[in-house]
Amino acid sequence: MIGRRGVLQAAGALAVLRSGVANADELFLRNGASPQQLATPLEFFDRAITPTRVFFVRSHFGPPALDRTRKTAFDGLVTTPLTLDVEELRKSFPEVTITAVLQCAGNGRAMQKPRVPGVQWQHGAMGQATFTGVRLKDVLTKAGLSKDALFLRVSGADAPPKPTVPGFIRSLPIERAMDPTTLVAYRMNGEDLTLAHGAPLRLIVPGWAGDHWVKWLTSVRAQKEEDAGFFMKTAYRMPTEAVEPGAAVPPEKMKPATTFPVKSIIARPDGQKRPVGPQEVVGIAVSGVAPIASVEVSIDGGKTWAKATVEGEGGIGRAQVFRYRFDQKEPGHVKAMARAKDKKGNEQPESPPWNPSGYFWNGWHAVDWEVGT
């Protein structure tokens, strides 16, 4: 016999393989059968924008039942709660579409020493698409938000697998959410959002970790606290300050993680032997903290670093291509090795500081090939 929330699973996955989500073979990492933990191949960060079909995955639970008329409830603090489907929110707000990077906080949780525990992300646990739904700020606006509201409580439709399990739940601090550029979307890449995406609505915080971005969304509610939830007060959490590697580190000296990090990841070469002559260095650098001012990449381990070619426009939490062409003249082993730094000075470490969680790791990015005849 299979119960109610077994049919709904059921159909929920038939969706997502009908929705445009690559097939299991065609991505870089799997991460267990359920729920999908699915990363974009490196060779995709080779661009601006990740296609769809190969824009990595992360679900706690797994999707529910695909329902694009599902409705979202906006209440709590608010003088007229509101309660409204993709369709609502098109025809009552501006439309806006944002391109930015979607990343789990996790993403390189997989070079962390020592190992930490959680889903061992490598780099593809993240992606860059563009975006289009309506402001959050315009739709709170409109709800009549109370000057007394310091939160939002944001939960989507994706359910516990059991009632012991505390469900999906985030706080989003009300600065955060009136930020012109934090969306309630419905569409990505120019397409209705796939259900292993988010669809009908899903949150998009640009610049921030990817637990903010709550898919499957169906309630945010404004109130003075914090969510109180595991998901608020446990996971997701960094240290306040630097900790030993392996130490233990007690409640009151952890915060939400929130802003990622500079970093770049190179996405070719791909290790596959390259004829002697020119080579091209080619991947994509993002801060969550500022635009991107300069990419350094070195062959010569580190001792000396030349400037990349930065493409594309910048922004917070926006990726830029980079490309740097060099002449090997000779056979032989090479490796190179990218840096960012982003337009408030911050730079991509060699090796970041640990952390229990393996949150945020932005080390420099190296790749080895063969050049020869």
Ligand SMILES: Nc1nc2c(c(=O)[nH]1)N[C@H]1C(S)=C(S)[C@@H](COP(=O)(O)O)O[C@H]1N2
Contents of the next structure:
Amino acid sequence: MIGRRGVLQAAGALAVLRSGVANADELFLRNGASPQQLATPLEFFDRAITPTRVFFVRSHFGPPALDRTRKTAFDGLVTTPLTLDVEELRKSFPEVTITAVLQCAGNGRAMQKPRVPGVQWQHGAMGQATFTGVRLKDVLTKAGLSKDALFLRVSGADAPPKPTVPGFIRSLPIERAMDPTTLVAYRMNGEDLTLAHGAPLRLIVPGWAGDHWVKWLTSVRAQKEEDAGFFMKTAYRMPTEAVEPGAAVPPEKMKPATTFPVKSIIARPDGQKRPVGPQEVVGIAVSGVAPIASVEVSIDGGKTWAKATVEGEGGIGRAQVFRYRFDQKEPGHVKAMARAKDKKGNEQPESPPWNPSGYFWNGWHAVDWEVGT
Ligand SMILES: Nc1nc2c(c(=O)[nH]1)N[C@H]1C(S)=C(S)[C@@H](COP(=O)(O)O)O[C@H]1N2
Ligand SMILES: [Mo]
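Switch from the form predicted alone to the form predicted in complex with the named molecule and print that structure.
In what comes next, the whole complex appears, and the chain from above leads the way.
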């Protein structure tokens, strides 16, 4: 006989498999055993859109049950609180699709020296997708947002493992909430959001780090104050001024991490030996602050740099593919480095300043490979 518990466990395991949370095709790069820390393999950064099946997954406590009819409450300092599910949102507001990079603040943490605690992400805590939904601004306007509201307190249906662990509660400043690119999304890459990526509804905050992109949305509350919980006042903060590597920085000397800095990342070559002749360096570049202005590649250790071609449409927080071709006539060892610039004049540094949580590492990315006959 199989008990009620066993049946529930089996049903749960099946639900997880169906929802795509399980790593069926094993293409993800894993950081430990947790299915909530899956990284996109580097080779997928040779294109503008990261396929959903290899799109990195990160959450603190794992997903809640899948409920596609779950409602989100938009309330607090508003005249008319609204409680809406996907269908009601779609009926009530214009639909918008935005192409944007979702990147964890901790992407690149493994490259920080001295090393800091946290998931040791290399390059794969990032991906770009098309996100479809409605503008948060439209919903808040319909709800009659009060002028006294300065922040939104945003939370989802996921719960911490025990009551002593703080819940994942985030605050978004009103100006950012009212930005026309901030969406309440229900589709990713043209399909309904998967459970791993926040179904049925999640926030899209192009240009800002992933922690603002709250998944499994249940509550959006307009308030005067920023939330005082762990995930605003302790986690996801950056020093307000440069600090000594390894220094302890008190939270009050830090501010919430928002936009991610300009970076480029090389997807190919991938380190495999290649024949003498034409070589192509391909990757993507993005800045959370401004569209990409240029990408340069060096194959002589940084002595000289040449402009790569940058393809497709740019935007704040929108990645573009870059390509650089050269002819390698002699066999030998080749090393290519890339660096990007954005339209606000920010340049990708060779090695960015250290910070206590290892956020926003955006140093030059280098790949090397053997050219033979
Ligand atoms: N409700 C909820 N939303 C969340 C999180 C979470 O733990 N709970 N993690 C955030 C973090 S830290 C990141 S980087 C992104 C990752 O989104 P993805 O799994 O779709 O790539 O989701 C964000 N949204
Ligand atoms: Mo994150």
